[in-house]
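The chain below stands alone and is given in structure tokens; this is the form predicted alone.
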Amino acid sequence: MGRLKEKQLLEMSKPQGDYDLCCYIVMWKGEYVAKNLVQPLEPYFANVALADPAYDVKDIIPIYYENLGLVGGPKGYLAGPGAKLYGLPYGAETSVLAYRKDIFAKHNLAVPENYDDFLKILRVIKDKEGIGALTSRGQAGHQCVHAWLLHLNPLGGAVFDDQWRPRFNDKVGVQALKFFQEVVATGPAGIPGYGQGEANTAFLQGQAAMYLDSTSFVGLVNDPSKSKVVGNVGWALHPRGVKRASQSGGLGLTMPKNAKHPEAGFLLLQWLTSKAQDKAVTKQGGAPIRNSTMEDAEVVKQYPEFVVFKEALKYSNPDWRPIIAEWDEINIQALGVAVSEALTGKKAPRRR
């Protein structure tokens, strides 16, 4: 990840670019938009002779339009005053629950609805079961701190207060610190080391019993040439915290303000992110961008779950993580480091 963002920044700082799309990481897009490095999409969209009438952008799902798509709002990077479309997204997610349904028959065990009982039941699976409760990502820098944020912001936490104050970590901070130590503890091996590939190949072979993070997962768990637990997969809603609250992130396309074809781009970013397109990709397996495509009968057929997707992007957050182009630096040198230490006991989780 870091490599990408390397070339696309060495990239798109040069006078003429070799590309005229650029596939970015939601935490990026303030970033590229502070560096001038990207240009609005709004004077494209009112060019009659290349803007698709059918195009729908209002059929974007809004909480995706807005998180991977807006800069310059409240905060810099939220739907309000001020704010211009830089991108869209392209791999949106948001976090929902999967957990083993013939493990939790087995062992009669209720889906946890909230985080007293997700605590609980992580201890029940491993002395249980004897595989791995829950799988998670832990590995140093973004991969962390992603996962701490899953538990954050559910039970009340941020990283910064209404005036950019950090509050990471106050009281709720550690607490979610402390239920990821548990999650550890109890979760498969090496969960420390793991970034987002290894804690999804744990849930695939059958090394855990459960699984929170995002709704790309969906096509994988149903592959039969990847996942040893097709059809003994549920899914839930992130369980409740002192509110409901789920992930928003994934990947977006931008236009480079380097770009050398830029009509060109524009015209390729309509068709990739069009109604069609986009229930394409998700029949093979993608992520939704689109409510149409959320709501469509062969889709919904094939992917019964996404009825619970649906309802998890009513509690999906745009400001889950603070967007700004400052956050990369602490999200991986300052709180990802942090966040590490305590997973592997060098730093005990403490208010400051």
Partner chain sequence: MNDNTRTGWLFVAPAVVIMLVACLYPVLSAVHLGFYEWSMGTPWSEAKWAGWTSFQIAFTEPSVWRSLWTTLKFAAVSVSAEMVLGIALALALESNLRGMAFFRSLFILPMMVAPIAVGLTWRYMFDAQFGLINAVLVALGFAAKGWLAEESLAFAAIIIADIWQWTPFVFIMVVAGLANVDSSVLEAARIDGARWWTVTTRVKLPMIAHVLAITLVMRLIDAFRVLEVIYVLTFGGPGESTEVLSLHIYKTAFIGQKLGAASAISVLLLVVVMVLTWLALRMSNPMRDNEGDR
Given for the second form:
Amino acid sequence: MGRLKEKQLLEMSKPQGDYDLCCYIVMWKGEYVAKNLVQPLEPYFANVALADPAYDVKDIIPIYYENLGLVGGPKGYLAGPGAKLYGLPYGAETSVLAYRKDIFAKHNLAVPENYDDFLKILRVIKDKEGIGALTSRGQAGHQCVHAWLLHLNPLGGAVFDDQWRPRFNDKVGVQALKFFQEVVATGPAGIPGYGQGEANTAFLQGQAAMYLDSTSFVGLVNDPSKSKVVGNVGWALHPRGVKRASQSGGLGLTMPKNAKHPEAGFLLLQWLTSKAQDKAVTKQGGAPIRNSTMEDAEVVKQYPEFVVFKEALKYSNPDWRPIIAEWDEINIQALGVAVSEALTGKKAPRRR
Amino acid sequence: MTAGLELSGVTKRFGENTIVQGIDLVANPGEFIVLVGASGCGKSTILRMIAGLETVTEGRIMIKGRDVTHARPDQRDIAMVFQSYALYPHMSVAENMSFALSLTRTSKSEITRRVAEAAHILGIEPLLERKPKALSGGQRQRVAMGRAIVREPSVFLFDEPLSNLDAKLRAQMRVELALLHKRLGKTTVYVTHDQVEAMTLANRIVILERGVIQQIGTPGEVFNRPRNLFVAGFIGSPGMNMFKGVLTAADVVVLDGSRATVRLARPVHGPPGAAVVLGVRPQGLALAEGADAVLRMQVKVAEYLGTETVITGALAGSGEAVTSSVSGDHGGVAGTEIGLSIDPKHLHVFDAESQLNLVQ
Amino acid sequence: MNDNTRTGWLFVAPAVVIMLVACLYPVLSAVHLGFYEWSMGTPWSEAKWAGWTSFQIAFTEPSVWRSLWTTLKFAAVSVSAEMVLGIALALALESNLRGMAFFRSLFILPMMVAPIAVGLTWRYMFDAQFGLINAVLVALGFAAKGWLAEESLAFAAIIIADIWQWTPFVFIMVVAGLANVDSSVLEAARIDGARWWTVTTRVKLPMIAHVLAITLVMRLIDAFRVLEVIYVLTFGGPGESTEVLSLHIYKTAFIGQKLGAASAISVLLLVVVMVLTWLALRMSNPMRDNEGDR
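Same protein, different form: I have the form predicted alone, so give me the form predicted in complex with the partner chain.
Once more the chain from above appears, this time first in line as the rest of the complex follows.
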């Protein structure tokens, strides 16, 4: 994914582009708007010739709408006065805990509800079952920071405070990192080298009892050709720390400013994110972006876990990470190195 | 006296192919032996077997009475000069010459002394610090010889060492080689396809054909008493004339085609009526008129070479090729028919079937 | 200059000019960009003159020097291993044994694989849980290792992948060089009393010194530019343990969006590579020394 951004930047900075629709990662939205590369969507929705009356924007899961679509507002990347819609979610996600029902039943374990239980159960599973307790991403850069942020949020931490002062290295930051170290110590071998693919595989191949990651993982878990754990997986809310807070992120769709046919791009965007299409894609294993899909009886019958996912969305935090233009650099070149060095034990987590 | 080099029954086979067959050869100490033959006759293979670069399939090789058939090349007490000189391109002349000694426990001063001595003999002292690529062909040739001399071997081996030089330099180096051999007095085996080199350098010449020795002898012997048609045709320039004929009496040959009757100086060992080949050196055919003109030839080309004229053409009657070498300028005979007399001293008679010389 | 040389120069002039422009333009353009602050996706008119700032960053930033050091270690270890292994393989396989053509073709395969694919393949092979390498280690009675999860092992991993991919290049170059060695020189050495080791070290290899020098230079330059395999295999981690300079430049340019600084570091990399190339060529200058005795 990393090199997609360079290509998009080059493409969208041409006088006239070759693409009418652009799929972006949530972290890039602020930068694209700041560099004047993408278009606000309101004018298109206001255009009766283009807008579908049955589209129902309010049906789009609000947290996704805010997280992926809005730029501006007091914080720059969240809802509020001045925030404008620049894109719509397409493949959005939040975090949930996948666990092996069979292993938990075998050892009579309770699914961790909070971080204290979560921390304790890591060692218990490792000792009793002999496989990794929790699999996790951990490769240097974006991957390990993502996993650390998963723990930082519910524990009450953040990268910046309300005045944009860095606070990632406070007590909570250290606590989250120590928790992550315990995950590595009790998890499947090699987490500090894991990208998302390796983390997935460890769980799908039965080498880990738990996986705290994205709702979008459900498709793989239920696919017998890729998963050895079909039917043995339960889903629970992201454990509570000082609060419940699950991840927010994923992909969105927008129209480049240099699009040749922006109206056509909008029509395609509108169709891709419409109710009917969202349901159809979800039934094929995609990640839904609409409440109507999450609540659809047919869909819920196919994916009983959506009941949990819908609950998880209530706690999804749109301010899960600062979606500012500098985030990539902070994420990959600063935090991505420091967290990685803590995972290998080269440096100890401590406050400064 | 122990032979300098002795080959007995030396045979080389590659699978089914016999390259060299049963070579027996004894070189006296200090003798200069030249192996000569067309390419593919096995002469280089024999040399390489002596050097130890090729294994011997059968037979034995002795150097100064010691069996070296299976010895490593460096333990045979030989040195070899290659056609391509095979100098070490990354080493200076001095390093090239001292490389072999540096691999043995020879003292530095001894190495320096021997290199200086060899360089002095070859006149390459000013070149000692140069790299081979900065040398001319003749200089490289000298360095290659120097490298051999420095080792002070019992036997020198040369593999067509002059063939990469131009004609003038070749003639000059030939003389130098002869002088060098005289000075060093070492047993030498020299491979060439050039019969002039063979004739001028050799104490004895070994003529090879298809891996078999055809004749061993001094230059005079192989020239004057070729054992068979092959040797007769190979040695001598221009080549010997060959006329088909029939032995009608012990000392009379009647040629096919021209029906000319040739009387021999001595009777030969052959039954009357046998098919023979009459061999005449070009020097044995002189211009003649009347009764002396045994043969008549239609002249195609007459080349005046300064001291003699080489006349080539076809024999009247049979159309066989004729070459005559006569002293003086006779360029004017081109295109005419001339009469030729035969000097019986230059005559050879070969059995047409066995190809052996019947004169012996 | 006589008329013939002049005509000769005129004929080669277009090629020389094109070469100069093609070689120099990117370098000059990198130097030029180094003086600006510019972010991708914004018009060039918004670029800000930054003077020497980027070059100051390039020369004072500890992470730059750390990644340069990582690159030097990587290049030194992998290239010397590739040279030794490639030469050893070439010496072992140069003779025309049966099936050698097959082996030679086999050895070329790694070079032809796209770097991204090489990275992915090795990432699977080094996988701590399911990788082939650990499977083999365990089968041989050793403990499984977290290859990409420990700094020193990850560094070893990128070197192993590089050796696997590029030893064949050295092998092919050396085989080609040895094929041109006059066999009678080697025979002369045997007659002079040199055994296999002496023939190899004092005659054979010195005779192809120019090939070895060119091979070394090409491998060094490539090792300094290595990017894709490491990008895929470790992305520079764990920590910064495998962050070579080219990956650092990549991150500076496209993640940090500091194209000026990235250009400045590129110029630093160029200088380092040029110095190393110059040193390697000084050991044996192929331009000066290439006509061996034939």
